[in-house]
Amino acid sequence: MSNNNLNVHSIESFATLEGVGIRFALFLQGCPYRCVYCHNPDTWYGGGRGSIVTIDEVFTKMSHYKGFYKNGGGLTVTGGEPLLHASKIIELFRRVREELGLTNTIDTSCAVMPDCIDELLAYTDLVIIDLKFHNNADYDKFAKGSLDNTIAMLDKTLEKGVNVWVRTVVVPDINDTTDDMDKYINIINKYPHISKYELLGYHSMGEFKYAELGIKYALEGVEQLQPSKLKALQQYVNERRI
């Protein structure tokens, strides 16, 4: 693939959940993690999946909506795992900041630490980090991933002075107790640059995609987290943040 090409899963021109303000959300293909609750398994693979779109095309499309991204809005690159495409995102982020005067956000599971991370963070205003589990055993069991990767990214963003939001998906009978929350908070409270910690309730809205892809859904039969419990757990962690 050319250095000017991105493997794009989808684009949302008026996203409101992907960072500050109204945002142009670019969903990229490819992710090495296999989270049991993932609602976008169609982003796992690269290859022939997705659409090949040039950086110029993305920038031009975003420029058409520039007026809507005022007041802190801008570009969010997510996935899949956007850091698989870090070297290409740098050029896009540079142009968004310098030519459009808008903000850049990365929404990442921290599955990889690219060699060019310092340069990328120099053009990044916010990193949204998915803190999946509070120990390596659960990361391996439920995501085929590693907590160490997330800690490394938290350390790097602290070093570079980049604002961070952290999100955790709460799944019934996996990580939904106050004891779990205490362990998450022990991690969060080590990093003063984390300006927001948000819990997200598990849902099964993406389950149909697994059937379409011929992949077994690991959480079949698990009920969605009740909103009342999510609210109580969010209040619990809020009260314990430093």
Second form
Amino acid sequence: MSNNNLNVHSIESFATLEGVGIRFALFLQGCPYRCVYCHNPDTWYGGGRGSIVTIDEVFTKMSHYKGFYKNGGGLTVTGGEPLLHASKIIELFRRVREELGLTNTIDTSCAVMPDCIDELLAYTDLVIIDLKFHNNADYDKFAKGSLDNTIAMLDKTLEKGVNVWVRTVVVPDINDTTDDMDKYINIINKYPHISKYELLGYHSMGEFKYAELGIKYALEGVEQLQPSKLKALQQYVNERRI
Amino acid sequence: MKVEWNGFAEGIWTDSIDVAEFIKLNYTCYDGDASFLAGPTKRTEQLMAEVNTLLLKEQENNGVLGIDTEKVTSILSYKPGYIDKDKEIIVGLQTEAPLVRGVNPFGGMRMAIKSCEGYGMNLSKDVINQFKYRTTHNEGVFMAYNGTMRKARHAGIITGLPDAYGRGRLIGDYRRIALYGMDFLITCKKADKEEFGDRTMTEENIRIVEELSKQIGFMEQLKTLASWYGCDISRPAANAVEAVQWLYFGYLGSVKEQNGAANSIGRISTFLDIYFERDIQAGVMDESRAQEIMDDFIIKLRLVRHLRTEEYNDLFAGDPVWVTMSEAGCTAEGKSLVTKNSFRTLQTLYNLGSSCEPNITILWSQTLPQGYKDFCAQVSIDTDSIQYENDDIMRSRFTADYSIACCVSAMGTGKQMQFFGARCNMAKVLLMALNGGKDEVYGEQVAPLGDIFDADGALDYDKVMAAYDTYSEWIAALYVNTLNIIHFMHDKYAYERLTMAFHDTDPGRLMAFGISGLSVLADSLSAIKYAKVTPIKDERGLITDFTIEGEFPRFGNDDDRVDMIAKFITDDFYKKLVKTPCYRNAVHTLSILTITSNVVYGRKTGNTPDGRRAKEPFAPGGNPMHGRDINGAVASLSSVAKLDYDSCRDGISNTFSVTPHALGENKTAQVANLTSMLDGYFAQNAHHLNVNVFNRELLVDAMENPGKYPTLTVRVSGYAVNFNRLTRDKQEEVISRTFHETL
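Mind giving me the form predicted in complex with its partner chain, seeing as the form predicted on its own was just shown?
Below: every chain and molecule of the assembly, starting with the one above.
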């Protein structure tokens, strides 16, 4: 693939939950993690899937939409794992910031730590970090990933002084106890640059995609997290944040 | 200076009619937030409770509470009526009791009889006999229609024409009554009559003089009506209550006289604010009282009703009357016209509960104060009752003091009028072009005979476009000629004597054409161009289906390959319309607006090359087809924004539905995102947006359990309706629309 091409799963031109204001969310193809609750399994695989979009094309579209994003909005790269495409994102972020005057957000699981991370973060206004589990064992069991990678990214963003939001998906019977919450908070409280910690309730709305892809859905039969329980847990962690 | 004008800055307006200048010299711009507003008074709550009881009864009674079958509606046909006399501040009802409908046979006696029968009632013999020896508008039109016009109407290629109901879409400048009093207005019209009476008596001049004579007679009648309610409107209004009341009498007289679709009330809030401010400054009124007067006035506007036929209700579902109120906007110099009263109008949706009428239309400008933009967004999120139109593109084209009639039709207030013209089914034009002028449903030869396309291979884009060019040229001319007949006869047999009295003499005239099925046609042409579309013929030898192989770009994804086709369709059709002159030298305009006729048109149209199945509804107005805009709302809005307003000066309607969650994580974020979105959309020179913020599940539940949602309001296509008043097929169409949502 040429240096200007991105492997794009989809575009959401009106994203409001992926950072500040209205955002252009670019869902990039490919992810090394295999989270059991993932609602976008169709973004897992790289080459051959998704469509090829050049950086110029993304930039041109965003210039056209600039008027919508002026209220703190801008570009969010997500996926998939956007950091797999870090070197290409740098160029896009640079142009979005310098030529359009809009903000840049990375929504990541921290599955990889790219070599060019310092340069990328220099053009980044906000990193949304998905803190999945509070220990390496669960990370491996439920996501084929590791907590260490996430900690490394928290350290890196702290070092570079980039604003960070952290999110955790709460799944019934996996990480939904107050004991779990205490452990998450222990991690969060070590990082003063985290401006928001938000819990998201597990839902099964992505389940149909597994059937389409012929992949077995590990959480079959697990109910969505009750909104009342989510609210209580969010309040619990809010009270314990420093 | 008249004594009633005490405290007002003088100008040209003091000597001749110029409401816009009066406003400019006297209004107080407000750039704060909504915190000053007052809730409902006890009186308002009690009166509204009585009204809600009546509305519920109306709904239980098949949508019509009662019909006065003994009289013909006119200004003085009914004795004064009240909801609850002691509790009312602003008075006047269309008939003698609230929600009881009058009968208006001027448009056509058959329709009046059918309307009554539709609700199990019979029109009195006296009324029928009164009209035995007079020609109605409907009869006049059908005397002049030729065979092709009748066939085109039957095939549903041009339908919904105002040949069996009042044309409406007129806005009297009712503010003039409050500012000048009726005597001055009558004096001006009499002077005009003398002046036109001295000119060469051409047919047009004679018509104008006759019309002035009719106007003056009805202006006198309006004074009498007001006197029955104890008001002397011969003089100007002396305070805020009188200003509202005088203005309302003008509107009331208009809707008593005629039942035209969408007679709107104009741009009145900022005008009225001048009177409220004067009274508040003088210490004779506080905010609570000012709000109470507006609340009472809006209650009256919510009670306006017309008696309609079943066919009419099918096209314009939910019993709308389009008491469209135009709010905010800017002066010609670009200064905000937002006043405290612009907020009070919106506040009625909280004080009285959400409602589809009046049809509150925000004239959005990038430069409106943020406090007002935020309040509008909040009201949209809470009530789904308001719509937005781009003041920054309209005020230079219609003079700054314009108003919206119906949904999206702009016209200079009191300076211009419109000849409403329903719409042409563009998807059917394409199918007719493929079938050599035959209608694909009935098989009838409607358009001139041409070749039917071969079914032994894929359609060739250039050949299809050549045929489309021929047939769209044909329908454009037929359409203009048909409307010319309709409006000639409407002026002749059902002239709006009172409404036109509140227009300048010999106003500017616009003839408003319309198209439906824009996104179906654009996607169909895109499919023919970018995919492989092979026709399938039926046993009659007509093309009635298609196989589609391969991908093609769809309107609503900000993809120029198809968006430019959509733009071409509108620009091209407008150019073709202009080739045939309009009655009374009216200026051609075009709208992309369907009301709910997108369902009816879809029902009358066969399979289309974009994959839409026969009978399936079209998307409303300028909307992309349901579910085909897959790159998010900004991309979808950006596609629609490419349609050129200069080809579509009667408006480009777009209806946007978003779930609360997708709009933002909390109310503050939702308000900020909605105002950003409106700024972004209108900065692209887009024209109109309906905003709905709710979950699809809510609508599904409301469809099954209407009793749970008595006041659920949804914006459909340029107007709002009570969801319960839609028929099942229209409810399903609303639910099937693209909802911008997020997982």
